[in-house]
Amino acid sequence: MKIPSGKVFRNDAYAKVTGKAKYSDDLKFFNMAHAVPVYSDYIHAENLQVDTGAAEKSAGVLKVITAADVPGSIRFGQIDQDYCMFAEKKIMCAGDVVALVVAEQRSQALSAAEKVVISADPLPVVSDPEAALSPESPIVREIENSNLMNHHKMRRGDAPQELKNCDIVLQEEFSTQFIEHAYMEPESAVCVPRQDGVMEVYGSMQHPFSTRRFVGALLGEPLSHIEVYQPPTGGGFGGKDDTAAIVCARAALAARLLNRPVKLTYTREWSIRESYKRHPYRLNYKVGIEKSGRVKAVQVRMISDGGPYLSVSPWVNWRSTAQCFGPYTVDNVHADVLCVATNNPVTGAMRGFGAPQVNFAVEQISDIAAERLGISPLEYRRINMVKQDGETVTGQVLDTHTVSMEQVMDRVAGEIAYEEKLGRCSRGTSEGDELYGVGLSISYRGSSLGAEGMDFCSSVINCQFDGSILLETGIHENGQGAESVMLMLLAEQLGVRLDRIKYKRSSTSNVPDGGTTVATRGTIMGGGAVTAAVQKLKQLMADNLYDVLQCRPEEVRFADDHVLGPDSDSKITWDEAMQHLFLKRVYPYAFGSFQAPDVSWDEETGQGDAYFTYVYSCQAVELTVNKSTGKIKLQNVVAAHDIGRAVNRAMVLGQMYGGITQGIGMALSEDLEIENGKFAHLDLNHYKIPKARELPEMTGIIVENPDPQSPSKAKGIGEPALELIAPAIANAVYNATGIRYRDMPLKVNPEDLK
């Protein structure tokens, strides 16, 4: 893995590598109590009864909290208010919490939790999403009286009719599995009641403002009564929004009822049991192709398993709809994307957000189609991929930025010598035990939230008398290095030393809600807000320092830790500039906001400008398959991503390698075994994330086409890095074995190779 030369900066690196960083579970407060959750053995049940008598009499127990103790709303959610923070009358899945035991010591709470007696009347478990759509299926979501959570559509042209006229029609089915986020740090929250009535919340979360809303709902209190702080977070990957917010809300309720600090830290088992997962998908494609290689029509039906609560499933499935045929232009598309309620684990946001499942299918179809046509997989992609000023399947014209799909594909294909190595693939035959294959996939990803949400963010720059600077943004640090990027952008645009700037600790009372730090939106939205604030600050300073520099305001410049006039003789140091401003009683303070460019969407047709810009990506892999064991061994990965502009090249590559690693786990080893709603295992011994020794050599190629619609010219890399290595591996396995595997995780049966 190659690390670039040049500036490498991470503002939290020293604290984290030395162990000085204080995560949520490291926090301690005077008179702090400890809470633990209580689960039931039921998967789906009604007439829930919770007997807390014996637990309440246990040593050290302060209170056993159930739904009856909730002063506010038991149900809440980001879209529908259906997510049960305490089970009230029914059990909907294995992760439902029926009680919270609070004691002086954690060991006492754990001991007492075993004495809570739970009884209920079992109901039929709904575990198959296809069967759940049947009229005969029991209803899981009684509040809607339907198991259909959402249905997104795309209707472009006349796909059913055009399919009849195609030279080749492919019909392919694929499936993906439940994926656990497996972040290093399980959920943890510490809540402290303040004397002024405000509840301070410290937690391992991805979005403090979302957490504040969950806490406010459960407590039945206004948002101004809750201040949420974000200590360092040990990973999230999309998984610490709803669930982490609910953990914080439960701890806050305990703190409010007892009027003392309460800590609630999860074990790995509790985390796996309760946290939401990546949606498993079943994907059915019918693709019509002309002899020229042009895709003429696509008909697709996808079903995703939403579990019993809506969470953000409509947003995840919407992205699957908007990008239902990957980075290709097709005039006729008929797509239905359905999310179905079951009693399986809750599913929600995870890195990739509905794109990895689609890409797994579409990019294998690309190779299948190329083989049927008798052309190179690169040529098929070249014929059909989105191009400059062309239209996407949603009818969006790509004329506002550089469309670099072919550029990134050619970079990867050249680096890995794809065409030459494709001719050397084993296709099931080799003299030795190892079968060799190479595979490739491409993708484009809509940046930020797009038409699925409101996209805006803010930033505050507060310069001090001594020349130091405080920075805040509505983007939150989840371990990805967002703070470092914001600091680097500010230093660069303001022309000051990086060591002048300190990122202020995040709090929901300091800066306005900037939306969730998800959807690869941190750099593009936060960076846009920083850029807007810098522009305001520069104007303010120019309007008040031009006389000192003996020039016009429009001639004032900022560079090399100085404020300058039109020539090098007219300048003052940054420190002097701050002193002049304070003597003039002018605050060197700026608030800036960035609103994403307008997007559009028609729910009935699935047409519109879904995103304001896109990240273009390609990844390729070389691997071997052992004929005797079926073991897949990755040898080499090459990835190229056009991320607009790289602010911190080392972190861009780090995101690439991390995303590829997660994608490898999804492709080859990770699988939550769920049977009738029950987990087979709740640990990372059985759930196999990739080991370091299993990872191949990786080469990252940063392609930069600065984006005109991004104030900082940057886009992002967080999710694109993960979403296309799985189909590349699947294509490589086919080229090695001659057998097409359509289900994740990919498992090669050695009997098939004989």
The other form holds:
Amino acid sequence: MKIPSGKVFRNDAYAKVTGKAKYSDDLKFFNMAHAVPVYSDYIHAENLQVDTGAAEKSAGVLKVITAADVPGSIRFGQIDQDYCMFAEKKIMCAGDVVALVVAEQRSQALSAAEKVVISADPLPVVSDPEAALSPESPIVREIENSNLMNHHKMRRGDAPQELKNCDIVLQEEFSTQFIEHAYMEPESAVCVPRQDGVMEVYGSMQHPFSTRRFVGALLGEPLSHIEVYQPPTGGGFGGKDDTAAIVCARAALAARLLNRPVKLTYTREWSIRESYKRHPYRLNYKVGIEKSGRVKAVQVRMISDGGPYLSVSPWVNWRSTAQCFGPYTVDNVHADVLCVATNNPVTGAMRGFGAPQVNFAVEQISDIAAERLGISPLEYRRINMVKQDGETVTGQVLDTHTVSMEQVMDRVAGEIAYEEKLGRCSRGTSEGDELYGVGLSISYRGSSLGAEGMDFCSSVINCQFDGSILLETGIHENGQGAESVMLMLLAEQLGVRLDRIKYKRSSTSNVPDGGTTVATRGTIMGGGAVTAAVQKLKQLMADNLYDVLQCRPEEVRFADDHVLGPDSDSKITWDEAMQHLFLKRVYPYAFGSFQAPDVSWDEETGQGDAYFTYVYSCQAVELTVNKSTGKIKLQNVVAAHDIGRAVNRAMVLGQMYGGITQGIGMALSEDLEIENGKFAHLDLNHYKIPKARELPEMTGIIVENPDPQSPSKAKGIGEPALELIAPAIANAVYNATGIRYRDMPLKVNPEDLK
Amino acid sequence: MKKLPIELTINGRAHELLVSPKETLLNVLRERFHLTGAKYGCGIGECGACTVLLDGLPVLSCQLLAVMCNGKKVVTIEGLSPQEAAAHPMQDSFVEEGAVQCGFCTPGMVISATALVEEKSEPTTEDIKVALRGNLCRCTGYENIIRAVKTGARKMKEV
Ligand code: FES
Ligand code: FES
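I would like to compare: after the form predicted on its own, may I see the structure of the form predicted together with its partner chain?
Once more the chain from above appears, this time first in line as the rest of the complex follows.
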């Protein structure tokens, strides 16, 4: 059944607007105790001693848990098993937890936490990733003999040699900062020991299956003994995986040891202190260009700060490698992407995943190059961008979907009148107090996990004999509307009314592990699984209903809430169809799974079919810079993304605006001041995410070239939206001031404008 | 610590209760009355997730001691709609305009928006941005929220 376009559909919206939606901290269980974490004042230290004596005697305290109480493994992780859930002998960073105080009431746990006495011998703090690579640097991780945690390479053609023969060689350096996810809901978990021995986990998380692995590791129990439910999650943006899972694991441990329900809810302060961040990058580019405007060779070295634990840094870095020169075709590329261990906060997954940092550099280089060549920035991009059946820097031929890079760029350039406005930019001089600039950037983004992950997902359709339908998929709702998209796809493909279908509250003990809802893979993978299940279900129904419809099985159709034969005279309602199946003792039940198309990767050369499809994006911005204050004021943003097909239009636009806003925050205001591993502040007062008043008008354009690589023809929007506004802003600031700012967040010093 | 008696009218119902002097209104609502629509997002008055109406005006319940609310009327998101069965027009508009993503900021946003429209029946975009200056949203970029407030204002006039 068709969903009227322009209408928003969300299965969870009413619960959320009326305050009825229960997030993790809203849950209460009988006899529930409360836990709080205890941190130390050390950043890097050894010989850790934790004296819990006084805290244990504090009013209402039930137990103070330390590493010594852990029955399973203290360390766990998605790639390396190195993430310390309770500090054991060493402190590695400011966010390390040394103990968990559990008390009857939260206030009691809070006051007891202050009585935990911690002592240790401080070690030198390693905080500069560049310096950490020198042989003299102290080693952060005992398990290794260098601070280099990960190194991805690309060796394509011979860039060092070719650079010598280029007409123009640009040498540019950029840096990006730590970014906090700043989801509005801090981490929270409630764990309930069930009488059958299973530990029920309710938590604010992005990935119930990953959470289950962390909980299982800490408890030392098999996965089948842990059932994870996901209540509504108050934002994730990639940030509610490891840390959120560890919060659940600690609550589960407390619940197991005390044999009663335990809630562990984070304050904003703890959330900022402990959660992993977006990796800060330093990027050094050498770009060789021919007079014709063609980029001939690129040599790049990126250094990212990994903090003390590996988390998913290699995957983040891998995307930076595979997309190391933006959406451009270059025959000679020599890239090194390094992740370095430090005692700074842990870094891990965040919306954009290693692309925003790269784009910040590459799309400024595009404008710098165009200026050097004396051609328009659009022209430079047109010359070098990936084209239909063209090759990416990884050697992948883009011939399985529509390559719409140019189409998308032209839509934005046209909408904002880029060429015309470019001529009106102030370039440092204006009559009034404001300098005006326009800027643009483009990107492409590999969909889903790509060659670095196991990419598959499943879905279960369980039709009830009364005509109602239950749907479940291995994709999780993080607030982006994933469940609604799955429901809409099912209704559409099965030709039934949307209100017949209920999304089944998911639990890790039902549907099989569908992988994490990250990498903009929700729609493509979950949608693929739903499509596969629908096909099976239709086949099953056709095989059992064709006689009723007096036709052949292959002629059975599904539309308008009916099951039909080849002509419209022979038809039965969906309800009747269910009755027929009941009488035949056939279950209208189907399990479908979707395996992402094959991808490939050569670790040595960085060549291969990195992703099975790509999303093409362009964003542009107009802004002013105040000459006396240096204040940057955004006026207007236009964005276009080719996402294959928009299933839920209003939600796509909402994701777009939300992503752009996060990108604006990164470009202009967000900065976690970290000095020698220490946070200067732990609040949203100093860490400034954008407010409504600071935002410009935004226009989102959805470009739809249905993607044959995706069973539902749709790709995703979550990450593309965020990854390219920052360089567009930097380009606009340049066009306004005539000054190139290469470090984020961009700060214009009015002195420079004099 | 000595507890103090206070009277509070919450969503139209009068209550007498004992509170400790340091207890916040947010805590009272969430922990004693199980009205969990008001959220904790920061605890320092920066995010607006805890916004409720106090004698008709939007306040940050995390910043307000319960004792200071003695004798006052509190309306939370759960009690915003005058009718049990139907949602408030502002709530409807948030749904229709796709202003809800993770939803964590939503109760606070709806409360602030309703208070604005009560005061100014046809708010401009700028009015809305000013009224929502204390409400952070990390998901939506505010676009659809602003649209929802305008639609809500129109609907509130109709009823
Ligand atoms: S919780 Fe009250 S303003 Fe953030
Ligand atoms: S909808 Fe998530 S914070 Fe606003």
